[in-house]
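Okay, so here's just one chain, in structure tokens, the form predicted alone.
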Amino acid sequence: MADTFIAKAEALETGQRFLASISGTEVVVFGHKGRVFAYENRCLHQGGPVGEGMILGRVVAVLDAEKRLLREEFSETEDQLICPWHGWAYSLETGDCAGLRGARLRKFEVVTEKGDVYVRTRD
């Protein structure tokens, strides 16, 4: 295993993101929530790098007792990393495409040490 140095845990705690070259891929690592997340930044749709996208709740349905639709509004549980090119969105837990069944981003393992956060690959 290789660990790559990202920054300190308190960067990222403050909403910053960071991108990394690790074996010629761009990764780009980010804190949301106390968590930390670390991405291929390249969209599935046309390349574009989704880790400039915004986070966003998932957009779920309303239903009343009879399964109408009275209104749609963003999870509060559930968010989204959003492309800023064409508006793919990925859930930030998993990476899974919302648009297109079994797409999913490339996930990296995180581990955070003494206060400084690493990217963990396989060599």
The other form holds:
Amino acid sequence: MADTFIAKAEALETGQRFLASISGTEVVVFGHKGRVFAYENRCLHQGGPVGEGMILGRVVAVLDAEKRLLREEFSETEDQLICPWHGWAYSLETGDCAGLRGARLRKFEVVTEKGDVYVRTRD
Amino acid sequence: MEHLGETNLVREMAVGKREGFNSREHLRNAQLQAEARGYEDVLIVDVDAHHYENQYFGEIFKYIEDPVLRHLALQREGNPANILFTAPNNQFNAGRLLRYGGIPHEAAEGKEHPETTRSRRQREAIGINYQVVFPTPMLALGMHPDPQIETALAWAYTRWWTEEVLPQDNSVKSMVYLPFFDVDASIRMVETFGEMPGVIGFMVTSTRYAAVHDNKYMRLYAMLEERGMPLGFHAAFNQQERLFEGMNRFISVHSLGFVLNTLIHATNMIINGIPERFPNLKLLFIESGLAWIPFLMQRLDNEYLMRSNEAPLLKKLPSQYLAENFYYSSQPLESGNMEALELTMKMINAKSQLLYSSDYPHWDFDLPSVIWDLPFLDNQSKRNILGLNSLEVFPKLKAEVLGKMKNG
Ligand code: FES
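Given the form predicted alone above, I would also like to look at the protein as it appears in the form predicted in complex with the partner chain.
The next block holds the full complex; its first chain is the one shown before.
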């Protein structure tokens, strides 16, 4: 097990994102709504810097009882990390790709100790 | 090229708000890919990339020859009028693609034109040696209700491009825009710009209702055949196409729009025997991907065998013309089903007929890795598609590359 220091927790709270190279893998670390996430910074599509992307609620279609489309809205419970190269969207929570079942970003464990944020890797 | 090493870096990233957008930074992962795959000894020619020429309309419109139209275009000093005929667009995926906000603000290095800086940065990051660059909003000009504007802008844009920007960078090439509505004006473009440095072919925007087999075009085809310079049909989409009236989403119109006119032009070319009339004319279909080709091969072959008298000039099956007489740019490579892609590449003779294209910086661009990583292609096929086939299509480029090799 190894911990790589990333940044002070307060730096992440301001919205800054950090890149760390951990055993040759580039990992992006960022905070969102009070939580910290760490993913490999490589999109499953063409390898884009997914961690630079926008975070936005998933778009959901609202139908009425007769299945007519009433409107679309942003989900308040499900945010997405969106690759800035072509727009592949991933669940912020799990890294699951929105458009391709079974495809998932590599997620890393994050630990915070005494106000310091680390990415934890296990052999 | 700056080397991006394997240091154990921890660095801050200002997400999407980089002080002064930099294409090289945006494409940092592409540069890592290029290094990992060792593209240094692979010739990579990108036959379709773009700029946003509307950023420079103030520089371009001064070359409009017609004084009345020039006055209209430049009436508001420092704020040129939009004389294009444009529909709403969502290339930028509702803001999700961050470069769309950044590129217009990318600063030039030194005294060079901002396009030269941007183009070099992205080419070097991706690993491209030569790149053919096309305009973007002007691709819709074939549908302009006033065809004189297409003729005037084709001329003005090409003067700006070949006089002010192209000479700054030898790696950037042009297939000159032909105002296809007006064949005399198109011929004048070929005569005026054909010999200019950096000009390696000519281009017609596909989104138009022209019949490519019309007798009026035979002079133009003969001229291009004689010069050995290719003619590309560059696809686009037309949101105002009547067939698309019920289509409410960009994805729908784009998916069909980029092949619709290509299907029509390719069909007319084949059924009317243009490849038989001009066997040495090189025709290139740009930015329609590949999936439409097996579809058209099967449709045309099936009907041709029953109605060969409607296509009396043909000496072989329509599918054979598609596999032997036309070239194709690769992007957007439909790679969701590898078996289908492998069969498609076989059917179209990709080893000799397919040319890599990135379409950068557009929303659906492809890196060279979409070809390099294909498990079913042998090494020679990859090298052909990424660059060597282009040398066969563009003799001026071939002469330049060979000359460079000779001089070390
Ligand atoms: S590389 Fe991420 S969407 Fe294409």
